[in-house]
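Presented below, as structure tokens, is a lone chain in the form predicted alone.
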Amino acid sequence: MHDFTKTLAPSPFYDRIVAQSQTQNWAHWNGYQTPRVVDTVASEYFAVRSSCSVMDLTPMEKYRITGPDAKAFLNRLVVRDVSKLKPGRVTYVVWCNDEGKVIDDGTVFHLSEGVYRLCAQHHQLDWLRLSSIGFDVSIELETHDVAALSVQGPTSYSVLTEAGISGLETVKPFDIVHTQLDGFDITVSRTGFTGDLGYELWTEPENALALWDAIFEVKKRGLYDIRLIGLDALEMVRIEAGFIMPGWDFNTAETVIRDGYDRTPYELDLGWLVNLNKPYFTGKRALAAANKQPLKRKMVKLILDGNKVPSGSFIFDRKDGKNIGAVMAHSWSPILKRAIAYADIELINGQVPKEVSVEIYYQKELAWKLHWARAEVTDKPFWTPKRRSITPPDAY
């Protein structure tokens, strides 16, 4: 959360971004002025799917693990098996409480041996130090120590290429390089928020806007058509890639109030990431219970008839007309031409519906219209295109 008596930091690529918004359209992302709209969200969307996309990672927090017991504390922490996480390579992870409910996802980059970086949506520090009692490791906060930037989008293997980032090629999705730029240190992992192929590079404040202009300049070239995107492009293409989001879809562990309003990983459908074979970590004891025991609730992923969009929409049963959930976000999806959604829904006989009915409100020239919409409930991404996984990717 923003500490609202303190002004908004500049990233060390505002100056950057500045120059390029169109509409000076912020956001705070922990303690840092974001841009929410550079210039349409329309053009932003398409930079993702049909071109490069850049945005700004630096707000996103980010520890340095290290010491002896790095790997065992990071195996403690979270639910996933990470000790045979080798130095190079990246996995997604959630954490939970000893109740077995997740307090926050993220990634664990193994960055050299014995040597971790944990990125995480939340301020976690406190948590994490709390969690590393006995434990002969080191946690620094790092979020303002290392620039990142996130460049998305099926030319974006093309784009850094002629940056002059080398040896790419040989980089599959979740792979970790260090190289160099102009001379400078960087490292670039194949990961995303987006769903589509895409890199996460991370460098140096001091390098920051050399980093950024290098990019660019393949957009001055003629090159490439390359675009600045702020957090509402993301939120359309995350949901289209089946990615949740701690604090915005569901109640983080740490932030709930009453009893019942928290979720564990196999609610929200997180259940591959459990591993109850593996040494202890927290939560276990519960999470082992609550696998013994049939799901009452769970979230899913919607594919909605019609062009309404769900907002703050309830769920109903289709046979019995019984409420049975909400949606938790939402979004038209422009390359699938449908409205999607993840809903928090309450199982009927223990079973997942294969359909839903979707309350929708809309304003149709001031006047407020009802449209009940008929829901598929899928297990899959909405949309996971084939270039996300190919190495080496496509050059255009």
The other form holds:
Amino acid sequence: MHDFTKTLAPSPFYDRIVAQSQTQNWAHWNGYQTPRVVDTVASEYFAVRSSCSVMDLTPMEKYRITGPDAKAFLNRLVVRDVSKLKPGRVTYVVWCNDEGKVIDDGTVFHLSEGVYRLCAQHHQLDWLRLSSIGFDVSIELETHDVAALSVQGPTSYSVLTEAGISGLETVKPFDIVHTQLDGFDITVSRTGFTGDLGYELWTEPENALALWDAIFEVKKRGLYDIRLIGLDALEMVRIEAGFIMPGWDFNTAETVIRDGYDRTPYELDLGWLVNLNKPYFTGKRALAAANKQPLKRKMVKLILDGNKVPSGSFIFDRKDGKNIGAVMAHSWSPILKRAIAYADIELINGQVPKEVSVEIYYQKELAWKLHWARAEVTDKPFWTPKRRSITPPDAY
Amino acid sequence: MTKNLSAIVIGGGHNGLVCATYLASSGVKTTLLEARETLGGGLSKQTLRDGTAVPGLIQTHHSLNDKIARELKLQSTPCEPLPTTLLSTSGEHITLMGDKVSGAGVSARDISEYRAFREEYLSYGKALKSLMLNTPPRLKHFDWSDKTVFAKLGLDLRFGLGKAGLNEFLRVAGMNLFDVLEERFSSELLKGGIAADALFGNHAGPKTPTTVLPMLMRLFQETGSTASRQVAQVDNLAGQLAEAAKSAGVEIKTSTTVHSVVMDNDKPTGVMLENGDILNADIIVSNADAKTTFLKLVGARNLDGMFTHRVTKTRTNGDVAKFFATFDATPKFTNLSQNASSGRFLVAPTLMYVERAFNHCKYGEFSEAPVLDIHLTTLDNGKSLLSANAMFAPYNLKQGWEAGRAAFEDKILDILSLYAPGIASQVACRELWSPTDIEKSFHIEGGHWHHGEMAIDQSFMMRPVPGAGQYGTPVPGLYLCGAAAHPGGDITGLPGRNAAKQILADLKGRR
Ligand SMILES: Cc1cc2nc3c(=O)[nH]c(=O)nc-3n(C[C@H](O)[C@H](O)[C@H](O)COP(=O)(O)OP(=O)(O)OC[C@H]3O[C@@H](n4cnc5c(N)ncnc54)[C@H](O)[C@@H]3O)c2cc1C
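Structure of the form predicted together with the partner chain (previous: the form predicted alone):
To see the whole picture, the full complex is given below, headed by that same chain.
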């Protein structure tokens, strides 16, 4: 339990993070003081894509789910069939309210037989508790009791191996292993929010600094560059990777005020997660009904022409045509050298358009200008390197 | 359209019987399953420890709505108008009979005011007719029939009541009984009696906000029957309803407890009985309360998360206990003639007496001085039976009902002794059914009079919860037809009838 009289809580890695911060540029994430930028966004971005990045994941919302009905409870909670998720495996999930509108997304970790961890974007204790009525299950908020680091980038495998974590060569994407480092227990999962090769490391808060030091010792030894990164760089890589952020990219159900401003998984291009053949889950009837109706709108990925980023842009079917939506997230992608975006758009005659026009306002010498950019609609993640999925990973 | 379709009605309370009869009369092959040995739910007979047969939970009720009596072709048993006597320790009792109030201590002003009050409030009750006799309109996804109900309600309120009447209705509808009665009457006894009568079965005192609403709901019951403004003694209504059901072709099984609703592909296909047998049907209708229906029979695993939560959070803990005492000779109440002593008596001497009685139950205590609705009958063997609805007796009694039972019986007898001195020593046999007992023997979660509080947030289209407020439920093919559904409890038959109409309308729409 952290001290709630303090506005922002320090994570167990706080001392090391503050020491490395060149900018003292902070954000708050789930009640924790979290770096927005540690040094420069560019160097942090390239740490993820070209070498090795470290990020403090402790603030991420985490729940431990146990008890005889843990599996049944989770399977009734989420739209995906998680009943066959084996111990030692992780899967991406979303969950909906009764109306089939997405409440949040996250990952289910089957830590060991019958013991699960659910990671969520937002605080979910209330929703989990009310969803547990009728199930013999225990739900514990463990956000503050687990110290977590995300180590991502092409050299992450080599860095962690050098740091003394053995056995990673057989760890496949979405695998979990329980191992030891310098005499304390850590759990390693091959997961992340970057779309790159990477791992997440979980341990008791008292081991946090030892874990950190073991990793950065590799840098001290001059073997690999390792950089602490902040939320701004993460935002760039997660968009490249095709991950969405509930609450930022779309309104989450149960927080939205007006009817029609929340979204089904189908509208978020997450229809592939919905399993209408598994036993009943919250929102199933609504989703079965929605699935029979033609889709009216969809979250789409855009690759833009030109070098302007579409900040807050409206989307049109063609230049000066019909306004069909707006950009919800955007970034310049250094690795693709393209401007990329997610846009929430209405379908045109029931079809996702192949291309759209984006109305971009930008500043030149502080003067505002308008630019129309053609954008291609793509249904694949913007960036999926092979190294992300091969096992054993290449030892760069 | 209804040919070859089948329905199972879970529960043979009066509403289940009414619903089944309507369904069978329209050609639906209907089976009714009742857990108890006898039909009628609250109206079904029960035997006391000493072998005395008592008419279940019900002491007195309004006669069924005329429309239902006609549609079900019930032979109308003329029911005697029944006076209600408000007991006073001084012996200056007040008697209410229809619009008339009489008694030594009542002022001429209160007498005329009572008549005006009845007329006015009965007109409000009547104006609710289109709401009471129909499926409550949905607030979201409004369709034509929802609009019609709203329009009818609006017209009845505006033109039925007139402009001044409508203004007054809108003023009082959200008020509490205490303020409304204080405005109109001077007799404490009269005010206490009116309040108690409206509040029986609710977790509310006269000062609880919006308590005018339950009074209006009760007054409505008086507006729909020819034997209007009367309270009928328990007759053989359960038997009549069972006969009507049988002659409509309903197959009835008693001593048959439904264990669960059988689901296939998220749709109900039948029910499983406690003995493991499975019966199939196209439509499942539940006369059980909402918690029993959804949490026990259907189960959270077949329902959405928020809906399940809403059902769990409904207030269903009862506050009324049933007390019985038998006497070798008719007990003597001070200042009551032998004739008057076979009527209905209320112990609610002042508004504050009722309010104080309510205070206790908020803290898990029974009332120090309970409010009583007493009924005296002479049994065939010449003995006398006193039955009383006693409030407030919270379901979650702090010390538990096993420990508290005798103490509450004593409290009731202490109060009775104030009006019938020496009564305690004349008791031959006594018995108390706490809400926990009622829960067990009548299969009502919480032992609640109305299968759930009749407060504004659990009424109309929100009864029992949003999402199940139109008799249909989130589970397609599963319906509610009991007191948990609009317009709630008491012996009215309205939930059963309205549910049947809704089911038949839905069947018509389906190919
Ligand atoms: C103490 C007390 C006193 C009351 N006094 C009066 C009064 O004087 N006047 C008045 O008008 N109202 C009175 N009421 C209210 C009245 O009893 C109810 O409002 C009324 O009975 C509701 O009728 P119903 O048909 O909807 O349900 P019920 O009468 O409760 O019938 C439901 C039936 O379903 C059956 N059932 C439930 N679960 C199952 C299952 N799983 N399988 C098979 N069967 C099942 C039950 O056994 C029961 O027979 C009183 C209530 C209480 C608690």
